[in-house]
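As structure tokens, one chain now follows by itself in the form predicted on its own.
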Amino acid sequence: MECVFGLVGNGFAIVAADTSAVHSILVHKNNEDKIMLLDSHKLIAASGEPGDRVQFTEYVQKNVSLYQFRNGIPLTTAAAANFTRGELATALRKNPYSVNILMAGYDKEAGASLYYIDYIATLHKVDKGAFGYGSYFSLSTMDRHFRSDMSVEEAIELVDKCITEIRSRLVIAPPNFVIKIVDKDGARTHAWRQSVQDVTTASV
């Protein structure tokens, strides 16, 4: 029951994701961070099969770093999104990845942006987007309350509304979420919304 969603406000982008690592009917952990830092001003939030999600996002992260190392300049958010889409399209005809991505970034010229990339390599620049079962509730909530000129405080309030809606309406709702933001000051973790603490079982 994965939930990944994001939006673009006035000079920033926010992405949020659940932190549950599950398989079948089992919950393995409740603090899995599904939002990766691509570079200082880019975030990639992913949902899908755990192996594909981790392997593919790490592959994109290392290639973005390699480009900057070789050329001395970072990729723009649009370029990183198009590279990601190209790799998914290539894999689609060989060994496809079951992974859906929201990529958020901030560029000096273009400002904040959010890109929607699904498992069949569809790429769209969006103001708001979501993946997973939580998208049924987060998209409708954002449709009702989203504005393109939102401040950070207003956007966080909207994200919290989405999380509350998911927790109250989804039959098997993830308890914990992580929220990250990217703006002119860089990408960073804003907050964790936790209702369940991860418990480590003592070895017998």
Given for the second form:
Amino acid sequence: MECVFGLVGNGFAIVAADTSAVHSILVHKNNEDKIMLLDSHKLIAASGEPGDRVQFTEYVQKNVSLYQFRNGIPLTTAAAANFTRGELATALRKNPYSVNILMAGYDKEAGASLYYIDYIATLHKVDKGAFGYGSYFSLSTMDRHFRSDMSVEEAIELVDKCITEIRSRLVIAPPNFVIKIVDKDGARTHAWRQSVQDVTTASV
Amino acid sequence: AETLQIVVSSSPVPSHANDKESYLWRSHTGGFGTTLESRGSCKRNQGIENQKKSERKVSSAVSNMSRRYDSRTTIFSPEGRLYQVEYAMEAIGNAGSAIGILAKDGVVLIGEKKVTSKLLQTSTSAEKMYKIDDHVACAVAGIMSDANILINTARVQAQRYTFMYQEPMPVEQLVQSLCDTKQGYTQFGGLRPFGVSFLFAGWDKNHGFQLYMSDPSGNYGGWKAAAVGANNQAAQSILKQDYKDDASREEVVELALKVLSKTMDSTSLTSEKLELAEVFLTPSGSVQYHVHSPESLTKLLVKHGVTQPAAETS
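May I ask for the structure of the form predicted in complex with its partner chain now, the form predicted on its own having been displayed?
Now the complete complex, all chains and molecules, led by this one.
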């Protein structure tokens, strides 16, 4: 089951997502990156139907780039989140996308922000959010330990607590996670948490 | 001199002179023929010469040859002009003037009303100034009915943007989007261009206070001070001399009134003949669009000594 969660700290936002690509009972790969860089200062962590996930997040990413090329200025995180929600809403009653999104970004005026956008075009600006079965565990853990304006180290500690909880309590828990961070210096991969690595057989 | 025009086609190169039917020469009607029409192309060249001579005269005079290229907006003339677009700008040159000037803390728009009558219900009809969105307003010069269509288009575009992004549309993007609409009427569809020039005044968080001028061709530019409508060239040259960067709104209002009084044709300047609007920020940080009432205008006219048109520089 796909797990995506994230939270806002002091001048940064952090998102974590599992990295399993699953089809029925088969795990295709263990290092599928589900957190896309939307632009230099935005991240989009998505879970849901694999085809829809890639299609929709790439569509949003390209439209965000197009805006920047056309107008010479980047979209704010709020504007990008509202645009995304609008696209999901338009498609909803025709051909809905089965994608849940956590959008994290950093703007000079607004600081770090996190937006919860679910597949039926719900939009919330939040301090912490999560999707999937893992959300039952990560939200509760975050509710218990979250404080506003945490430092990066404290936030990573909390993320690790959530990952531990998911690994120990979710029946088919994903083994690997990727953690990405966005702050005034931009969006980037922060760390991986891997308990299983893809095994390559030696040639006979 | 005659010009030879040869069309290169994909047919193979003929081997001897009998194959000259494979070549096509452009005829004086603009089509293609198998023979070179020497007399025809001679006449055409003469026609171009005549046109060039007439162009050196007053700009609004047009020779007979160019009438051929008048009727459709979607074609160029041989000299590379779009006559319909230029005629649209002529139409605006006869309309009431409007001036926009950028101040340090706002933008001032002033317009000359052509329709003045005691019977006109001034409270319900605006002639020159319109609000597009909370943060953008415009002054209009030209055909009013055309202007109404474009103003509505601009309003819809601004709301569409806000619906999509939940933010006010940046002023330049709004102007650009409207100008893209105008450009369409100069390239396809066979419809005439809009006979309106706009002065857009607005504020956004990217570039602060801005003033844009756009014309029927769909071109636009950002200006510190601009004039459209009747006598706009005279107004523009006075503005070039007298404009100062970082002036306050009161100084800019004074400049606008003075420039308009010098360029207006009428014998006396009263508040009935003018519309004055300002775009500025309130202390709480929201954008305000304020149209002056006739009483306030009269007071300003008296204060700056422009109730009579300027007979001397002062």
